[in-house]
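Quick heads-up: it's one chain on its own, the form predicted alone, in C-alpha cells.
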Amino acid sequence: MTPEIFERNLLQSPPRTQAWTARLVIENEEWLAVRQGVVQPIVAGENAGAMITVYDAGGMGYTATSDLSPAGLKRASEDALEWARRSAGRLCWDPAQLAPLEARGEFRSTAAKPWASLPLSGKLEMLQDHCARLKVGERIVDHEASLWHTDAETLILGSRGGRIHQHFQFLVPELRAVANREGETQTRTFSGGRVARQGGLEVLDELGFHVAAPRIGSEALELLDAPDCPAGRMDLLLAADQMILQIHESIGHPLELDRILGDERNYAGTSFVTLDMFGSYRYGSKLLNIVFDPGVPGQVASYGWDDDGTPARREYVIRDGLLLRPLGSAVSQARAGLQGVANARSSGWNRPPIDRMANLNLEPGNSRFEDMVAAVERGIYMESNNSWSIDDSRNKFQFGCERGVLIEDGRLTRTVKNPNYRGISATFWRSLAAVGDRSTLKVLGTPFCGKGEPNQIMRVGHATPAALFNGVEVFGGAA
C-alpha cells in the first residue's frame, strides 16, 4: 500500500457527508539487539491501516480499518457515518467549531545516513562491538546493545481538498550494563533509556553512542563500591537525562487539557491544574520557560501538522514561571474555551487522536555547569532516571536515579548509589535556582509515553539543559 493508492481507493467512494477526514498510517520497524555477545532474535514488522472520521448533523463518528481496498474503505466510511448520526446531540462540544481540513503540505525527517545505508550484517557487527565493550569486568553480569528503527508514513485527506503527507524516521539506541556483587545489583544505561530521535544512523554520532559503552560499564561497577545516597533536604542538580522525566511527569501530563477536563480520571488520573489557572498561576520561578515546539530538527516528536491536520507552531506554555496555555488540541480547545497547541496525536491507525505532549522543552538559561556546582555548599548531582512514582493528580512525586555525585563546598566529590528525591509539582518548580546554558542542553525523548483508553504508547521529545533546585528532599535506597 502506498499513499497514492490509498487516496485513489478512498476517492472512488468517499464518505457520504460534507465533512470528513481520512488518516492513513504505514509503519515498518526493525529491532536489533546483542545481549552478552549473542545476537537476539530480530524483530521486524509492517503495520498499515486507516481511520475515517465523519461529521454529520452535529455528530461525529470514526472507524478504523486495515482493509484498504475500495470496498473496505467504503464500509469504514458507512460505519463512521452511522456512529456520527448516533452521537448527534450527545457530544459535549460542537463539531461546527472545528476548522475544516484545507491545508496541503509535506513534512519529512532528515536522515543523512539512512538506516538502509548500513547492511544488517554491519549493524549487528557494530552492536556486537558495543556489547563487548560494556563488559569491563567480571562483575558485569548482563550487558546489551540495541537499535530500534521505525519508518512511519502518514497521509491525512479532507473533504475540502486538504492533503497532508508526513514521513518520519525514528531511531532509539540503547546500551545497558548490569553489575552484581554478593546479592547487590546496580544498573547503568545510555541516558536512562530515554534517547529517541528522528533521523538516520548519524544520530548515533551526535549522541556519542559509539564511545559510551566503556563509561557505562565502568560506572555500573563504580556504583557497587559507592556508599548509599544520604538523606536530608539539600540542593539538587539534575542532569538533562533526568530533567526530561521531571518535565514529562510534573509539567507535561498535568497540562494536558483533556486530562484537566476529566477524560483520564478513571485511568491515568486527573491534574492538580484547573482551567482558571491559565494566565495567572505561578508554576515556577522566573527561570522556568517551557515551550511546545514540534519544529526542532531531529527531535523525536517534530512534525508539520498534528493528526487532526492543525499546523504545528512553537508556543510558550510557561514563560518566566507563569502558566500561559494548556496542551490542548482543537477539540479540547472547543470544549474548554482556551487557546492550546497542535497536539492531537494518535499512536497508530486504529486509535483516535487525543491530547499528547510532543516536543515539550525547557529553554536554556545562562549558567555553566561548573558555576551551578560552585553555587552549592551541600547537595547532590543526579543522572539517568530508573524509577518514578506520581499521584493521580500529577502533583506529589518521587523519582530515583541510576547515579549520584555529592556536591560539597562547590565541588563534585563522591559517587553515591540509589539516589532518590521527592517533591510536589505545585511547589517544586518554584525552587528552580539556575538553568544550564546550551553547553548542558541535550535533545532527548522517549518512545514509551502511555495514555488513553484504549491505551496509546506515544513518542515524546524533551530538549533540556541541566538545572539546579534549592532545598529538595533527598534520600537513599535504605530510606
Second form
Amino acid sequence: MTPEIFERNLLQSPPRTQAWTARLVIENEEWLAVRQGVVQPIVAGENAGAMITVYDAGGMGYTATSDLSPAGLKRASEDALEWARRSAGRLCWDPAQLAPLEARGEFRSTAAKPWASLPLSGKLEMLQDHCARLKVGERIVDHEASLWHTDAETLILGSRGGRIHQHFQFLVPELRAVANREGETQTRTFSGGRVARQGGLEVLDELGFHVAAPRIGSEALELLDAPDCPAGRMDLLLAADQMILQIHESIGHPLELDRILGDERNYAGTSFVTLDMFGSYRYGSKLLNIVFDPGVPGQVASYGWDDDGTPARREYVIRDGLLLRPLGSAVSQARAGLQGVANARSSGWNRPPIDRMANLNLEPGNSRFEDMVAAVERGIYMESNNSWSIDDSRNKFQFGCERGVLIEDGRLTRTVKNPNYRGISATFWRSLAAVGDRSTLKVLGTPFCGKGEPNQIMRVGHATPAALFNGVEVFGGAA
Amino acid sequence: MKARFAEVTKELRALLRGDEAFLASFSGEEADFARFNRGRVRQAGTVRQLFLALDLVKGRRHVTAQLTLAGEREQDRARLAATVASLRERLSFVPEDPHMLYSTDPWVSESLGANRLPEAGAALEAIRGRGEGFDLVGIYAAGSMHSGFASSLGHDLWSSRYTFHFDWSLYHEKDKAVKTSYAGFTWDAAGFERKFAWAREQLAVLSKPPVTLSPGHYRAYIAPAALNDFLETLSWGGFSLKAHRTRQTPLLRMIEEGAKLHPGFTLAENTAGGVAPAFQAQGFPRPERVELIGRGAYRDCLISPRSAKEYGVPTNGAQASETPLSYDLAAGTMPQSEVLPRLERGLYINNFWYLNYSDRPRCRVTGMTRFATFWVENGAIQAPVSVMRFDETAYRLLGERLSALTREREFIFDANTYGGRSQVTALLPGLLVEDLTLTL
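Right, the form predicted alone is done, so what does the form predicted together with its partner chain look like?
Complete assembly follows, chain above in first position.
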C-alpha cells in the first residue's frame, strides 16, 4: 500500500457527506535484540490501515479498517456515517466548531545514517558486541542490547482538499544489565529505557550508545554493594533522564486540556489544574520555562501538523513560572474557549486523535552541573527513572530511580541504591532552585505514554537539563 | 473470520519451499467503541483489525513478521507472498536460535462463542438514556474477538468470543466518583440497572464532606477491583520463570528465603475459568489450571516455550510475557455482609491507582487510592476519603497483616484496550487487612 494508491481507492467513492477526513498510517518496524549473547527472535512488522471520520448533521463517527481496497474503504465510510447519525444530538461538543482540514504539506524526519545503511548482519554484530560488554562480572545475571526502528508514514486527506503527508523515522535503543547477589537485585539501563528519537543510526552516536555498555554493567554491580538511600528532607538534584519523567507526569499530564475537561476521568484521570488558572497561576519558581516544541530536529514528537491537520508551532506553556496555556488541540480549545497547541494525536490508524503531549521541554538555565552540586550541603543526585506513581489529579507523586549519589558539603560522595522521593506537583515546582545549562541538556523521550479510551500508547519527547530542588522528602528501600 | 484464516493457512502452505515450516498466529476483532463524558458522547466508532504473526522456520533458524491483513483475498494473497519472500531472504542472515521451541504435536481445537450482543445504537441509547442528568464518564466497547493458530505441521486452533464491556464512573465533583463496570456476553437491562443503582447509592455518600487522613497505619478492606490492580503489579515478573531465574522477580524473597503469604492465599492461572484462548503463540495448549501460589507458598511459574528451552524445563503453555491471563484467587470464609462490622474502623477501598514498585526485590509497592474510598466508623460507611498514597510490601498486605478473605468473589473483565481488547479476567475475593501504611 502506498499513500497514492490509498488516495485513489478512497476517492473512488468518498464518504457521502460534506465533511470528512481520512487518515492512512503505514508503519514498518524492526526489533532486534541480543540477550545473554543470544540473538532473540527477529521481528519485522508491517502495520497498515486507515481511519475515516465523518461529520454529519451535528454528529461525528469513525471507522478504522485494515481493508484498504476501494470496497473496504467504502464500507468504512458508510459505517462511519452511521455512527455520525447515531451520535447526532448526543455529543458533548459541537463538530461545527472544528475548522475543516484545508492545509496541504509535507514533513519528513531527517536521517543522516539511514536504518538500511547498515545491513541486518552488521546491526546484529553491533548488538552482540554491546551485549557482551554489559557483562562486566559474574554477578551480572541478565543483560540485553536492543534496537527498535520504525518507519512511519501518514497521509491525512480532508473533504475540502486538505492533504498532509508526513514520514517519520523513529529509533529506540536500549541496554540493560541486571546484577544479583542472594536477595538483592539491581538493574541499570540506558537512561531508564526512555530514549526515543527521530532519525537514523547517527542517533546512537549522539546519545553515546556505543560507549555506554561497560558503565551500565559496572554501575549495576556497584549498586549491589551500595547502602540504601537515606531518608529525610533534603536537596535533590535530578539528572535529565529523571527530569523527563518529572516533567511528563507532573507538568505534561495535568496540563492536557482533555483531562481538565473531564474526558479522561474514568481512566487516566483528571487534573488539579482548572480552566481559570491559565494566565494567572504560579506553577513553579521563576526558573521554570516549559515549551511545547514540535520543531526540534531529531526529537521524537516533532511534526509539521497534528492528526487534526493543525499546523504545529512552538508555544510557551509556562514562562518564568507562570502558567500560560494548556496542551489542548482544536476540539478542546473550542470546548474550553482557550488557546492551546497542535496536539491532537493518535497512536495509529485504529485509534482517534486525543490531546497528547508532543515535545514538552524545559528550557536550559545557566547553572553548570558542578555549581549545582557545590550549592548543596546535604542532598542526593538521582539518575534514570525506574518507578513512577502519581494520583489521578496528577498531584501526589512518588518516583524512584535506578541510582543515587549522596551530595555532602558540595561534593558527590557515595553511591546509594533504591533512591525514591515523593512530593506534590502543586508545590514541588516552586522549590526549583537551579536549572542546568546546555551542557546538561539531553534530548530524550518515551515511546510508551498510555492514555485514552480506547487505550493508546504514544511517543512523546522531553528535552531537559538537570535541575536542583530544595527540601524534598527522599527515602530508600527495605521493608 | 475462521474461514478467512483457513484460506490464509492454505496460501501459506503453498508458499513454503523445501524443509521450511511456518507458525501462524492470528488475532482479529471488530469492536464498537463509544466514549462518554458528562453523560454525552465524546467519540464513537468501529475498529476492524486483523493481525497475523508469521514465523518462518528452517531448521534452528527462524524470523517473524507481524502484519495487518485486509480480510480481502487478493490484497492478502499479495501481502503474504511478499512477506514470506522477505522472511526467506532474512533467514540467511540470522544465526541458529538455541531457545526456539514450538509445538510439534499438531492438534485441533475450536471454541466458538455465540453472538448475543446488542445492536450498537441500542446500547448507546440505553447508556445515554440512563446517564441523563448524571455526570457519567467512560467507555462502551463491544464486539467480536478472534484468535487462531495454525502451522505447516497441522495445528488448527481457533477461538471466537463476543463480549461487551461498559467501564464507567459517576462523578460527584472534582475527583469524587464511583467507578464500576458492566460486562458480559448479553446485555441485560435489569443487570445494568442494578449496577447503576449501586453506583447511585455510593454517589450519595460521596456528597458528604471528605475525610483527610494523616499518614500512618490503618485497617482496611480492599475490594476485588483494588486487589486486581495489586495482583497485576505482582505479575510484572512475579510469576515468570525467566524473571525468577534471572532474579528479577518481585517475589524474590519467596524463592530465596522461603517467605510466605497468608495461608488462605491460593492464586492460580485458571484458563478453564477465563475467556482467553486455550492455546498460545507457539501452538502449545494452556493447561486448565496452574497453581502459582498455594496456601501462601510459591508453587509454579508460568513457563513460556522460550524459557522452557532456555532453562531446560517443560513449558506450561504460557505466553511470551509469562503473565497470567485468568487470575483466580481462592475464596475465603468471611461473608461479604460481615466486611463492615469486622472492619469496624478504617478504610473501605474500592479502587487503587497507578501502582509501582518502591523496592522490587522486597516486593514493596506504592500506589494511590482512587474513586470511591470511604472512611468507616462503628462498622458503617461515614464519608469519602481524600486520595492517599500507600507504600506496602506484599508480604505484609497479603501475608502477616491479612486477616480474612471474603466468601464471595467478583468476576472482573479487564477493560484494557491497548492495541486490542483484552481477554484477561480475574475471579477475586475482597481482603480485610489489619494494617495498611499510608505515606502521603
